[in-house]
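One chain comes next, on its own, written as structure tokens: the form predicted alone.
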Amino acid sequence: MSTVVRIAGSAGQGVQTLGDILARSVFRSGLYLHGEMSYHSRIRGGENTFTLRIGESPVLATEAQADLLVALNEEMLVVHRPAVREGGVVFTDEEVGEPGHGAVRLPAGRLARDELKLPIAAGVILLGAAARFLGLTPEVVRAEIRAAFGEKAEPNVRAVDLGYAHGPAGTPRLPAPRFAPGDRMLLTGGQAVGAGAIAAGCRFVASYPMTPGTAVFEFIAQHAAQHGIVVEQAEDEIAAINMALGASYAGARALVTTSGGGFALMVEGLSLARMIETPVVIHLGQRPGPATGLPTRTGQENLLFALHAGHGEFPRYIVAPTDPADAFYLTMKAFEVAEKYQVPAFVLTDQFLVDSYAVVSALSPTRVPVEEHLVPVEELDRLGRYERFAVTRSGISPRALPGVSEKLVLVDSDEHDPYGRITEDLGVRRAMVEKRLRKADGMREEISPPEIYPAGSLRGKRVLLGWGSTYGAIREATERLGEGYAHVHLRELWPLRTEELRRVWGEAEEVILVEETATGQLGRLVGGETGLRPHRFVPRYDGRPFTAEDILGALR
């Protein structure tokens, strides 16, 4: 049972500043939500949304028809009202054209021109008028008001005011507190992102702007001065992984946050990163291509660009978090297996997972233990002579650091031999290839199996397999579903755990693939490595997420 708010307008109407606030106030009172922020890739006009799902349980996924509507302009009113539910209410200003029935329309506008003399006021207005309709006390909205606006807060505070003596109250449309101060966290991806960098040690980030992955990178350069973290504006994406770079080889924890087309331009620096086994972590935030595609949407079209990235054969890492949540752990464990086994690894994630709101458990970063993986300065004095490429049966080589001791750190984007020193040697290009390669039989132990959903068997089941952002819209869908369907989900994608999957398609009744993408780039990936075929793909690929509702139509 949940209670679906859609807060509508164009961009420079503050669509996103009001979801935020609205989000922060039904968290500050106890209740479970999701918050979706779907934009147009314009600095005015077109079409900004933000929809606020608010549950009486955790809230994963989004959905479409929405129970109340703030429409903040006629364009938004006409788009939107066919998705208010039968019952529905729409609030809009009493200058805006024909709302119809279920509308309640404010002097809004008017009221921010002559008693605020601040026009845009009106959407804040319109926000207390929803607060007030929804049962949210004014004292826990005008303290988001505040928080939001600073020293300009006190006219919104008015405005927020105006809303609630002007605006109906509601039956009572939200379910008592679920959970008390200090229990939850109210986060977006993007935040969770670059909190677990942080709480897994970085202190260099790189990176070119392009969305969605700038959220981190503004995320991280809000907090650096606090945690040491040294922040780079790269003047591309090149510069920035190569920063990154240079950082690692130097000893810091190194991040570079981007999206399709900058991780493109990164490639060249990937490669470099493998053959002279310096870790990096890439945060890939996916968006719609090819080229610039749809900016501000969302997609998973990048699964098979992450793994084949790159001149050469490496092994890297590749996790793709489900929610916020997941996306702090799994960013720690990125770093973990990155400075372990001196590789690249990826942070899979998507537009809608780095702009969603979601509430989570209080987070805990001793979850994930953070190592030292450094071979000690004074180990590093007792040995007689120092091989940073050392063929070992595990495929890592100790690891130092340049300038901490007498020992010379080499390393060299040619063929080296365990020393550093270029060769082309034919012996010594095998043992190094083959010494690279042998990580990934030790990450791979490291990969976490798949979730599977209800536990137990999975005879005659239907499954629905997916994997990353996906999860809310699945894991909601399998629900309603009931029984004779479950769900298998991925979140750690490289290396491969290819007993579990052989296990899914050896009992389940069929295995349906559910991933926003046009050519069902994981099934792809299953395929070429066991050979199994999901047998039905249920895709989206026109940049909006999934809810559960698109994945029932589509089976039904």
Given for the second form:
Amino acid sequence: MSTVVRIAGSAGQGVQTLGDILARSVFRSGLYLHGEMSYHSRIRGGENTFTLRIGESPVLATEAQADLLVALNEEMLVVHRPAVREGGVVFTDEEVGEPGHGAVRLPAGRLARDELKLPIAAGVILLGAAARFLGLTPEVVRAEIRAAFGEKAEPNVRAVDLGYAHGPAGTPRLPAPRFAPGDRMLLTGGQAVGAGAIAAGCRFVASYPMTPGTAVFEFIAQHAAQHGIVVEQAEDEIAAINMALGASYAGARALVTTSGGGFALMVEGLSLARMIETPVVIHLGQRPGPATGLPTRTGQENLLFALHAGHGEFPRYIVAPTDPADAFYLTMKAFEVAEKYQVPAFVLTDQFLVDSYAVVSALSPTRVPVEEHLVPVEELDRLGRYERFAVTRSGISPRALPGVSEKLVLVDSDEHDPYGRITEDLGVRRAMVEKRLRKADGMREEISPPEIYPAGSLRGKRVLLGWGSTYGAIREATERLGEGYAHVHLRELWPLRTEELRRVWGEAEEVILVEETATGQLGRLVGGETGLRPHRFVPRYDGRPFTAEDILGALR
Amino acid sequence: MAELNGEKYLADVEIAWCPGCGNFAIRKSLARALAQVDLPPHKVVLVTGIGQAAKIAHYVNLNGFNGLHGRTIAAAAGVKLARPDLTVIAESGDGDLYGEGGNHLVHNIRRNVDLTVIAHDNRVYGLTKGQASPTAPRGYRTRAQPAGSPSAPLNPLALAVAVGAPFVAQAFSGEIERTADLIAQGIRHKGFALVNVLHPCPSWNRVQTFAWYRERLVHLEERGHDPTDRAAAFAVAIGSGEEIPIGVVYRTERPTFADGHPVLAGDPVGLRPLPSPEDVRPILEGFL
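With the form predicted alone in hand, show me what the form predicted together with the partner chain looks like.
Complete assembly follows, chain above in first position.
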């Protein structure tokens, strides 16, 4: 069970700030929550909503229906009211809407103007009223207001108090705290990718801003000075990935963060990364395409693009986190796999995951070991001749940095010999192709198997198959469907572990792919590797994230 | 003598350039420039793109990053930002640096990363067999431009001065010593240095031949040109169309990308040790 609060307003009315404060207040009160930001591609105006689901146990999906709507203007009242559940409540300003709409109409605008001389604080007054209605203590909300507004906090603290004074108390109130302070963390997927990159020793980020990849870029930029990371806004995505490869060649663990259209420009650089066997991590925050598509919306349309992008043949590593905790650990792992195998690694997220808050178990930076994968300098000094692309059984060649010893390091986008010199020797060409492809064998061993819920036999069950950020919605739907249903989820997608998937198809009564695409890309990927096809497909491709209701509705 | 000629920088490998190509001379000039500044080969990274000129990475004894067509300067900037302790030279042809890579040229001049860019400017695409390059004159006829190139040539010197490159020079490949000296000045100069090296392409360019250049070269030093005077530098860069200026066109001091940068002022990020779990705890505590 969850309580859903939706704050709706136009861009510029502070929906994100109000949502953040409410989410943090609920988190501080020891309750699980999921906070989803949804917005139009506009700087001012349009429609912004923050949907907060408060639960007694972890919440990882959003919901269309709301129990409490805070409408910051007339238009939002009209648009979002139909999604208020029966018995739900609407808070709005007394100057908004017609009396008789049945909403709780508060004098927020008048109080903000007359008492506070700060008209923009009307939203904070409504926030205070909502907080009281939910049963949050004013102390908790005041503390979050102070944290958010800093020196400008006092009028906003008064605004919260006015909201408490004028708003009604609600029933039922929120449940008792479920966790103690310090046991859980509240963060977005974008923050988690950024923190994971920093924890993995990322030292260089070059990117061109593009929603939703920018959230990661900005997060790392904020922490770059303390953590010794060079962050540069490139002139274009082509520059970004080539700069990242130059930096990686020179020893800096490197990240680029973008979305589909930006990644399209990076594809040539991706092939270069593969040919020069230089690690790079690509955070690809998906949004619906083709082309510019729906710039601020969500989708899972780039799985096959990430998998197939680039000319020539060479392995890559692709992960798709389910929630912010997963995003932290898988980003760390992406750096480690990229460094160890000297391959490009993808962290495939989407707007929903990047922009959504979730409460997760406290993150531990020791869970993914961060290790050096370079040839030690003493070893280099002992070598006669250093071969950057020496042919090995694992396919992994000894990687050294330029300038740390007298050994020269030469990399080339042309086919090259073990030293790195350009070659058209067809025997050398074959050996190099085979050496590079052999890396996939080792990488496949590092991939964790798909998660199966409930654990155990799938015999006779209908399996909901998914990947990435649809995890929460699918899990919720599976739990509600109960007996006879199971949830199989992939978070490390490439190289594909086929043996577990064969088991799923072998035991299950039916495999139902749930994916935010129109064509079922995971089904095509698995089909291409195994010949196994999903029996049914539940799509969503309107740019909004899946809810459990959507999945239940499609299956009923 | 071997020391001054910089032979230790030259690889003893088979070279796949056409006989008579200006690239041979530029290779010699590069080696002599490195001997002048006396850098150990392993402290230099030569970043090249694609094209005949870009093959030079294979013909020298230096660290090398032979990347993609047009992306030479972008990759070189990445190397330098990760490793300010290394001398980074970006070297490629006019098609690479001025055509496909024009955007990176402009923006890395803005960034003023401490790079030395050596442009092999023969006004023609050699590797793809003779099409007009961005510096080819209007009306230049090739198999791809049978009616003559309809576009005006790009003026790399004027462009570089206009965007604010702190060191802009032009050389002629036939003058090995002078070219070496200009490259060495470029390496010593703190910030983005462009050395545009004109060179004949005996295979494709039948207009701008050795003799054609010899008739038009003008040495700026002998003319008393003041390279610190920006207006004079523009005048030289734009030129009369009759004379070809050789020498330092413009030289100034400008803050580099690294000056005052909160991270680049410290140890090179490419050499920093991996973080410990403790290092990331302050960030994680922010989520509590």
